[in-house]
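As structure tokens, one chain now follows by itself in the form predicted alone.
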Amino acid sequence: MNQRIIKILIPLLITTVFLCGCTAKEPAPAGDFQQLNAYQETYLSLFDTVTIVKGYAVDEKTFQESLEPFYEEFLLCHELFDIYEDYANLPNIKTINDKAGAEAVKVDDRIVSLLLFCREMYEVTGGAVDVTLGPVLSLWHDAREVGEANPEKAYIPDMDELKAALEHCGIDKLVIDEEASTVMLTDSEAKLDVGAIAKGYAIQRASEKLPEGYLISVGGNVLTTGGKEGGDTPWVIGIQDPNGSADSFIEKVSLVKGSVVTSGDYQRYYTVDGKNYHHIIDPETLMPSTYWRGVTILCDDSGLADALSTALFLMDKESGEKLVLSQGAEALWIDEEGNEYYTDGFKERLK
């Protein structure tokens, strides 16, 4: 299948575990002994990032084998969940949006299902994670294209276009028919924007087709599908120092089964007059969030880590700390000098 070429984007988790080389032993049927080997691969054509995926296995050929249904369901993962290109005969998330104030457009059950969870996080976050805000994150959008392109004519949007842009945003809107398997935007200006769920759920869905005792590293979330060789032996997993380079890590975490997953202000951003501005927008000020400059989350569920993650980064500590335990999963906040707060749960999983 013909893939687009996209820009990539460096990942805010890092694993620092790195397989070549490393072998394990596990009984054959012959009642001998295999040896497994450490294989990667990585895809550069999905979800705007770089997508590395860590496993060990007899051989390279049983390797990629096994990565075959993951590849082929995170591809349409991609494919559906696009809010910026079409594809032949596959309704995606952009068709929604095209559509908006038209017609009902009929999608693949994936969209239903990614819709509803965007749907209860809204909820769960008090409205701090809205996939409707997609006509306000457009006019952002446009600007950072515009100044990373040309530095010189960078602008930050005008408030007065991104408060008239807030009037065709609001989960109302959205209207999800399971039944028959349709979504619809009533409003004809309103869009769709499910950057902050659509990987870490499109994660967790294709990690079902993988074994057990893989690693997958998508940008800013990473998810372990069992420990190291399919044992108990945690994966390690470093966080980036949001003041340092992109392989200094600020702390490390221990990971067998589960997600880490982080937002920060450093990878994705553009500067104005001297001032960086990045790409989470606080809903309620319509500016981009200033509390952290990086919140990392731990939790079963790669697409409720993505959620929470950017849910905890456009809120206070003491709000965020109550959601995030209210969901089971523990929490890291850096803040603008450094200082770094943990739940109680996450220090126990630091290196």
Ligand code: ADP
Second form
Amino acid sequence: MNQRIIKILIPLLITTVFLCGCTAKEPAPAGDFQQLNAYQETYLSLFDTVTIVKGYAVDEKTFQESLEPFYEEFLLCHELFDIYEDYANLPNIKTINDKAGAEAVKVDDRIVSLLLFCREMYEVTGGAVDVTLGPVLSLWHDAREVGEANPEKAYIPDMDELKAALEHCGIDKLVIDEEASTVMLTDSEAKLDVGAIAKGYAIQRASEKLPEGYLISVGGNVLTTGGKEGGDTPWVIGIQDPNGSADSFIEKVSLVKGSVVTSGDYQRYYTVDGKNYHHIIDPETLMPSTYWRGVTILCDDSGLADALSTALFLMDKESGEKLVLSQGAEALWIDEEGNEYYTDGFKERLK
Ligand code: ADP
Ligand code: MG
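Return one more block: the form predicted in complex with adenosine-5'-diphosphate (ADP), after the form predicted alone shown previously.
Below is the whole assembly, all chains and molecules, this chain first.
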């Protein structure tokens, strides 16, 4: 994982950035009895991106101690949901993929809950977000790795190969036994890819171990556990301009407690003959979707926000709006020309 992380860090774009209006150790207003200060911690090795946690505490030691249960949970989710690496004595999603067609794998409850949620999201998104699309996604992943490392060798996966890979996809190939806590893929060529959902799901879970009034930013996913300093003051989250640099914002939204998650075509992509190919693949065309430059979701649950940001990226506005509102969430869409469209609830939260 480390080499991949280092590679990612160099061109890293944090697409949704928090603007908290305070820097570490800046004095904050006093609480009832104790003066609180702002602190921040950064982790570089989780979920293939940079994680930043911000919060308020009486001193650095107290802040660091408050992060421990969060970090432990987040690290465990990172290892359990990994599709590329093995970890000693820890069956994970990769183990399920490796044993596809052969045997059911006994896994931690977190994997069972994640995959049940992924299956629910498959239904909710009408199959747009499909965790069993692994065989197709891995052809795109391999092509991107080659294209990033050797731009002169960049290629688009062969359509016949993509179609052949699709034969081994299908949510019916994923068998989850909740009682036994086992998971099996019934086709030996089947493969899970939880990239569209796992990060948001993990942040949600891990955030429940943090005090109120903290902010976590993991790549394009931001979650807050309450207003700043545990009060009512909202955090301000910047949404990156798809045509701008990582620190140029097209919009800002205020958030007390909840999640803001973005999927964009400018996050992970490679170039073939001057054309960019990004990482969100339309199961209908087996090609990167072309509806939007970016979609941002605002909602209470980060796992749902992650699933919906990928899903809306894969559909037209009418279908997306219907879907997002049915889930009690709000959305912002940005198209090729830079036009912005919002649900009414999203508009109300703009700063
Ligand atoms: P990011 O992880 O960059 O924040 P997303 O949440 O939108 O962005 O997830 C993109 C990832 O989801 C891809 O890297 C890939 O692993 C996976 N993915 C791409 N297309 C689909 C799809 N149609 N269904 C399920 N997963 C997908
Ligand atoms: Mg997503």
